[in-house]
Structure formats: C-alpha cells, structure tokens
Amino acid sequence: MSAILELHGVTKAYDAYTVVDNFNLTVNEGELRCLLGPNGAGKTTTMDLITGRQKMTSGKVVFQGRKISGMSEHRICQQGIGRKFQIPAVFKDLTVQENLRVALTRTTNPFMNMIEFGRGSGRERLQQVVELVGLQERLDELSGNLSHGETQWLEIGMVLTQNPKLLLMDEPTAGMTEQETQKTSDIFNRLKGEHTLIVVEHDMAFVREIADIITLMHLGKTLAEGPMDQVENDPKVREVYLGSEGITDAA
C-alpha cells in the first residue's frame, strides 16, 4: 500500500510550551489509524495541523504526494480531507435530508446547487451515505429531534457526502450508548479500504473493534506504534503507564 498522508517533523509550540514535538506519521491508503494518548498528548492539535486549522511552527504535511502545510483550511478540504469534530455541528432546524444536501453543496450559487441535487450522481451519493449511516427512516425528521447517536451519524454522513479520501474523526463515540457505539464501529469498518481514516478515541473497546494500527502519543511525540497487542506489550508503554491496565489510561 502507498502512503496517503505523511507528517515530517511537525511541531507546534506556544512560546516555551511545545504541544506537538517533531512528530512523524505515515498513514497508508485505505488504513484506519487510531491516534491515542492522554489529554494534552497533542492528538487534537495534530488533527488541527493536518487540516490547517492551526499553523505549525515547523515541519510539513504531505497528502497524496503534495505538500499541503501552509494551505488555507478551505483549500486543504478541497484536496480531499474531511473532518468530524467531537461536538456535532448540524443544522437543528433543518431535516436530516436537508442537512445532507447542504453538505453536498460545492458552490454558493443556488442555481448550480439545484442542478447538483438533480443530477443522478448527486442523488446516488446521498442515497449511499444515508444507507451507510442508517438514517433512511429519519430523512424527514428535524435534526434537533435526533438522539445523540443519530446526530453523530448525521454529521459523519455530512462529511461523507463530499466523498473525501481521508477522514479525520475526533472522538466519534463520545456520549454514545453501547448499542450506538457498536453501530458506529460497523460504519467505520465498512468505510475502511474505500476511505482512509484517522480516529482520535477514548473508548478502547471501540478502538479494538476498528483499528488497523495505533499510534500512541505522549508529550507531543510518538511513544509507540503498531497493532494493539504490540503497543500494549511495548516496554516503553508499560514504563510510562505503569499501574494502568494495558493502555486504557492512555486514551
């Protein structure tokens, strides 16, 4: 498999405080990578640096062989990178279907938007997304009436309408019930291969269900990387998280 995303020596510092410290990461196409670490390890900041939400102090980000660090957040999104934040951002006064249609929009021209929605490709993409996130029976429901889990799935669907090559997911199961978490793991496992995913998550049972590779961050650097069993048995991980059960406290 070829690399779709590469971080080379990425650093983010605020005066004397370094959040991400000379961090390197390579993610292969079609892979689902889980980014773990305690609060303050630099996980979300790393996602911000990939998407251009924050500007790095040094280093570079390469996506599909092209340097994207230094681009605006909007331009990076146009390259094929989609992101879901921890707190869902949906339009509560619009229906599920209307939210998905807004997300599909690629232009501010309303006439062109009408054409886009009328095209077979646009309708087909919306149908695929709706079936994937399991909201077929809720299309006409106002988004403000959805359960927490359904709201999370709607936002995942909104990201997917743009068919990004790389999806960044920040704590997608936060606040979900056990049943909702299981459905989310099913969604993510279906996405693997067609899409590449980087997931920041605290639920280790969920991580075990979905992760191909884990990168464990500590103080802005990589402490360990590999399959779950390999990371859990890494001597460095045991030393840093002495007394914890596996790496449960490191998420």
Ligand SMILES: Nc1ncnc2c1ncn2[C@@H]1O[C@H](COP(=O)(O)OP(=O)(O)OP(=O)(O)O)[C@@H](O)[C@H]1O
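Positions refer to the first chain, counted from 1. All of these numbers come straight from a predicted model, not from anything done at the bench. What we label the rigid core is the largest C-alpha set whose atoms superpose within 1.5 Å from one form to the other. What changes on going to the form predicted in complex with this ligand:
- Core-superposed comparison between these two forms: CA of Thr95 displaced by 2 Å or more.
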Given for the second form:
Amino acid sequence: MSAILELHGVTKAYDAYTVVDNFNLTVNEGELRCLLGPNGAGKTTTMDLITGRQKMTSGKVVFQGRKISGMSEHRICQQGIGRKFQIPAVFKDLTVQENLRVALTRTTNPFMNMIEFGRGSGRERLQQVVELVGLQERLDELSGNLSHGETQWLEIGMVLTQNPKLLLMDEPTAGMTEQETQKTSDIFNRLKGEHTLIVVEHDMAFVREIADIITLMHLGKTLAEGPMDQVENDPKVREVYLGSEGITDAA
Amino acid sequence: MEKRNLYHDKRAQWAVYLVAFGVLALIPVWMGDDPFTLNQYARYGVFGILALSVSLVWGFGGILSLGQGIAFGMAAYGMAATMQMQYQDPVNDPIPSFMLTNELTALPTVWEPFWHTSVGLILAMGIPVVFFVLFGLLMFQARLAGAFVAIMTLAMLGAWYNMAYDMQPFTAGFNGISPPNAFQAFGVEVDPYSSMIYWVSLGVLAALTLLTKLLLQSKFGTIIQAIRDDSERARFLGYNVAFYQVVVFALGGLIAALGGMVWVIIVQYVSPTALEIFFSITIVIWAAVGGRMSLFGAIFGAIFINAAQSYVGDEFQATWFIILGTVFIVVVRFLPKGFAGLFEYAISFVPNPLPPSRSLISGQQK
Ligand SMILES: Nc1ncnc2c1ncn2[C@@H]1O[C@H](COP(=O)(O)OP(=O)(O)OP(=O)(O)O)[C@@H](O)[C@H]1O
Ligand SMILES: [Mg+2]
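Cool, the form predicted on its own is there; where's the form predicted in complex with this ligand?
The next block holds the full complex; its first chain is the one shown before.
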C-alpha cells in the first residue's frame, strides 16, 4: 500500500489561537480513514487546508507525490480530490439531474461546455451514481425540495460523479435517520477499495461500520491513531473524554 | 412534478420564441408604415436587447451589474464615430464640425480608424467586450459578489459618464454627436424611419435572444446557474468560477454593445445620457419586473414598461419614476420572478399535452 495523501506539519493559526497545530497525517490508497474529535478539534479546518479553502500558516500537503498546498481550489479538485461539505451544499434552483450533470466535469473549460448539450456523454457514470445513492425517482425534482437525507445523498452523488481518487466527507450522516445512516454506510462500504476516503463523523455506530483506521484529533493535534479498539482503550483518549465512557459519548 | 409544467418544456419554449418573433416581424405589414411608430418600435427592440443582457448576466449568471450602460454607451460612441466619418470627406472636410468648434486642427488619432466602416464596427463592438473582460477579471478574481459588484459597476459607469462629458474635443461633451446621415453599409442606407429599421432592430434582438437561449441550454448555461446558486460548491467541483463569471459578464457586455450600436442607427445621436446611471438602473428594473430568470420575461418587461410610459400621458410623466419605483418594490417583494413567474404559476394549471422528453441520465422516457 502506498501513501496517497500526506500532511506534513500542517498548521493553521488565527492570531495567537492555533486551530490546527503541526498536524501530520498519512492516508494510504484505498483506505477509509475516519477523522474524529470533539467539536472545534479542527477537523473541518483540516479539510479546508487540504482542499485549499483556507490558506495554511505553515506545513505542506502532498497528494500522489505532488505538493498541492498553494494551488487554487479548482486546481486541487482537478488533481482528484472531491469534497462533501459539513453543511450540505447543492445547487438548490437546479434539478437533481442538473446538479449531477454539473458535477460531471469531463471538461471545465467554459467554451468547450458551450457546445456540450449532454446527449449521451457520461450517461453510464451518472446512471451508476444515481443507482448507488438511490435518487432514481427524484431526477426531475428541484434539489431545493429534497429532504435533508436526500440532499446529503445528492451531494455525495455529485462528488462520486467526478470519480475522484480521494473523497473528503464532512459529517455525511448528520441529520439522517437510522435507516438513512444505514444506507449511507452501505454506500461507503461499496466505495472502499476503489476510492480513498477521509470521513469526519460523530456517529460512532456509523464509524464502527465503516472505518479501517481512526485518527483522533484534539486541539488541532493527533491524540491517537489506529484501529477502533486500540483508540478506544488508549489512556490518553480516556483522559480527554474525562468522566464519559470514552469516545462513544463524545458527540 | 415541478418540471412537467409546460412552462419548463424546452420544445414549448422554442415554439413560443419562434412564433413570437415571427408575429413581431409582421407588425410593419399589419400596422402600416407610419415612420414615427416604426422608429419608436425599433427603440423598444433595443430596450429588449438591454434587458436580455441583464437577464443573462444577473438572472442566470447571478451577477448584478448596474453597469450595462458602459458597454451600451461605449458602443454607441463607436457607432456614432463610424457614422460621423461616413459623412466626412478625407480631402475636403476631414474634421467633424464639433471638433473645429473645440479648436482641434487635426483629426485625433483615436478617431482615425473610424474612416473605415468595417473597422469602426469592429471597434464599437470589440472595445466594450475587451473592457468588460478586463473589468470582470478585476472583480471576479477578487471574488467580489452581490452588492459589491453592483457598487463597482455603478462607480465605473459614473467614471465613464464623466469622461464622455469632459472630453469635449473628442466626444462633443454634453451636446453629443449627431451624425448628419443615416447609417450606410454595403451600399444600403438604413433609413431610421422605415420598416427596415424595425426589422434591423428586431432581427438583432431575435438573433441575440435565440443564441442566448441556446447558450443557456448548453452545459455552460447550467454551470453558470450552478455558480449563481452556490459558487463555492462549483469551485470544489473543479470549476474556475472567476473564468466563467468573466465570460458571462463579457457576453452580457457584447449584447449591450450591440444594443448601443443599433440604438445610434435608430436615433442618429449619442450623448453622455447613454452612460447615465439612472438609465442603467432602469434596465435592471425592466428585467426584474418582466422576470430576470426568463429571457422572454425580461424583454417583455422592457417593452411593457416603455410602452406604458409613453401611453400614460403627459400628466403622469413627472411622477413616472415614482410609479416605476413602486412597481419595482412590489415586484421584488411579491413576485421575485416577475411577470414571468406569474405566468409560470398560471400555466402550471394547464395540463401539459406534450409527451415526456428523454431523460438526460437514464435515456429512458419517464
Ligand atoms: N475564522 C476563524 N477565526 C477564529 N477561529 C476560527 C475561525 N474558523 C474556525 N475557528 C475555530 O477553529 C476551531 C476548529 O474549527 P473546525 O470547524 O475545524 O472544528 P471541527 O473539528 O470541524 O468541529 P465540529 O465537529 O463542530 O464541526 C474552532 O474552535 C473554531 O471556533
Ligand atoms: Mg466541522
């Protein structure tokens, strides 16, 4: 297994307040990594730094052997990094089908897209994704009318349409019912191997279902890393979650 | 369900667009050829072109430009210069009279290219577009959006207005330029009081509308609407958002510029009023009232409001802007999609007789 993503001493500071503090992370190809940590641990900020949404104070990010920190957001995305946001973001005034078509970026050049009328091209990919996230019946619905769970799936579907090598998922099951969460974990388990995923999640049952290795963040640093059982029984972790029964109740 | 509304059916839309322009083209045949009416209607065509540009840029691109008059005005000056030089004689009378009154002894270098009609036309159209590309780069690279863009475009418009006003030897300042003869191209004179001017204006409006419609149905059209809804999401799908915004802004500039050129053919006159702030804001009001998210709605808004203004009679002219402002506020508050939105709602009660179109994803009929 080779490393697909490496974070070296990544740091983000606001004045004197360091949100991500000399953070190191290595994720291997095909792995599903869960990034855990209490509120404000710096998980979303870490994703922002990887995808270029925020500029880091110091450190560097290497993706497939290439330094990507400093590139603009769309360039980083074009390297093969897709992202689902913590607050679900879809194009509300477009239909589900239009959302997915926009996500299918065979070319991002505006002039090439002026002569693209979507006849046939990429249809199989869209078909696969629609089946995977189960929105077959909703293709012509305005995405602003979708339920919360459906919106999450649509955004996951949009990211999948792009077929990125690395997927960053920020709280994909937030606000989902138990059945919806179950369906989402089925989706993720099917993605494993083919894609590399980093998933931020508070729902421990969900994490148990999907995770290979867990990285536990606290105050912008790695507190513990390893398989679920090992992290759970780590004395440092118990100390941070003092008084609780471990990370299970942390959310 | 939403999309089974006939209003959203692309085939129905194309049919309506084609029929509407076809009917409009017959107006001189039916209404006779009263020259002043035809000239008036040709002006409405230009207002429609301007509203079209706002619909594309603001309605679909999400860029609230209060500066469409910049392209309109620049192109109008370019067209006026071209027509003025058609009148001048290279040997006996090479300098326009307003320049002589301003004590110029030679034709300014910037005016030289306008000796050639084709070069003049290219400049009148091209310079505004180049300017919109540069101005757009400046704004959208810096990720300006919403009210900031509105203020920037407004300030820029103000600057151009002052320039046109102050550069008297080159622009004739406050008086403006009035080319003595009608525009001539390929040996044909475009008489501004004839059926021909009406067809020129309508032809440009129809061509631009249909091309814009086609553009909006391409993937580019969907992407700019996506950027309007959530530019951040689009950026993280790999789109260079600023690039798209610059292209939309420049296309809007191109449309407004063509409007400015046709305008000067119709009125044979240009002055700084073309660059007035109030005029550019009015264009946005037309589009908002008619429906900025519908090309046809915006064009209708422009024509409807102007027709209303000319028919309300003189006693209302003083209060016209108050009426217009009130209508604008009511529409923004209660009809965010303008008249077009009202029409969309009304037609949703009419059953759609057309068979379902093919889904772009499944390839099956739904
Ligand atoms: N612009 C900012 N200025 C100062 N502090 C900020 C700023 N943005 C975020 N922070 C702080 O950075 C810390 C990390 O935020 P982040 O969103 O990365 O946490 P998180 O681990 O994703 O938390 P959650 O589980 O609540 O989503 C928080 O304490 C937050 O208050
Ligand atoms: Mg977060």
